[in-house]
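Single chain ahead, written as structure tokens, the form predicted alone.
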Amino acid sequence: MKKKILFGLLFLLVGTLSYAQKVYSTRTAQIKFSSSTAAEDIDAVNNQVQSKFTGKTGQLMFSLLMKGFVFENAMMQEHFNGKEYMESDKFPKAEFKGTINGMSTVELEKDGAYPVMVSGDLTIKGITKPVKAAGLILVEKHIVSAESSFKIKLQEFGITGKDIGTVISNNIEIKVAAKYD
């Protein structure tokens, strides 16, 4: 009887540790960005974003192809990827590598909404800058998702097209949503 109890406790402990160290991933996260000026509102979405995070450490990664952004106007998409703005042929990817701060308060095995802070390095157009943002981790029926919203200044990432500040805002809002497997 003692061996069964001991084995059961050991099994529970190992199962709990491996669950906490689980790597959550998706290839269908979504990143949207919005620019709003008196001249025009511009929105784009990329639904082919890869993301991973480690449950125990909170290590987090997002990666996307710039040409994956879709605009409602094909000409906007062409300009976005062109030499004047993103130079997507020269800089095909953007990525974020960082940490979910406050993972000790998140119970990935328990339904709930858990506010967290995310910090790390965002690389766009070959330029890396530190970013901090509030986020929310949602757990529902053992499915983990995350969302966040933050702003960046285009000029800090070397994006200096002639319409920045007039037609395109220099301050772009980025919204991130991921549902992990």
Second form
Amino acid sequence: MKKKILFGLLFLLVGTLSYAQKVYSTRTAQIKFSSSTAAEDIDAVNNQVQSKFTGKTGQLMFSLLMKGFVFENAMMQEHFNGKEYMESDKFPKAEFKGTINGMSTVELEKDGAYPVMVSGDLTIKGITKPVKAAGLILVEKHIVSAESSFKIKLQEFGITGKDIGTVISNNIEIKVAAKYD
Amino acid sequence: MKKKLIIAVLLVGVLSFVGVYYFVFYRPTHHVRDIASEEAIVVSAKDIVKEFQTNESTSNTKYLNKVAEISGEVVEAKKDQTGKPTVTLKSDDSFSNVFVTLRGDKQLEVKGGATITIRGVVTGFLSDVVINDGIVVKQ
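Please give the other form, namely the form predicted in complex with the partner chain, since only the form predicted alone has been shown so far.
Let us now look at the entire complex, which starts with that chain.
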């Protein structure tokens, strides 16, 4: 009898532990960015972003391929990947590695919307800078998704094409939406 | 004589206007890459993953932004969060496959284990070799 209870407790423990330690991942997160100036609005979207986070520690990563950004205007896409801006042949990836702060307040097995702060290192064009952003973790019927938006300054990442500051805004808004498997 | 000259100048003017309009404004937003008939690098899912794992930078030079025609065994066919169909093709390493986002909005009806051939634009290597703008050429 005692043994049974012990086993029962063990199962319960393992059960909750595995929830907390679960790694949530997706290969189809979405990252959009937009620049808006009087001269031109530019939008691009990448639907092939890889992302993972751990339920317990809130370790979080995103990685994406620059060539996965699709623009409405093919010429913009060409310029974006070209020598003057992203040099995507030389720097094919961008990456974020960081932590979801306050993971203890997020109940991943309970429906709800949980505001969190995310901080970590963003690497674009070979340059790594710390970033901080407010985000939201959404749980609906055991499906976990996350969203966030933040701004970066292009110059900080060594992106200095001639149209930046005039046609292209120096402040780019980045929107993240990830639905985890 | 003068009349002819004026007509000629006008004609050149109109033509260059149309040309500039077409190439600067129309074509960039309306032209869609013809994946089906573009020249493609033919390769198996197993080999392209191996190539990227062995030497990512030479593989980038070889494949990035080019059309590849890739055959392989289907691991799974799904839809991404925006509703686009995706398919994963198997390699010899179960942690690294070929991940394809297909054109259209219909989930690919294919069973795991079936062999298919797709064409698409290679965008690079994360943990998978990633293909965008994919079409199925043989199923």
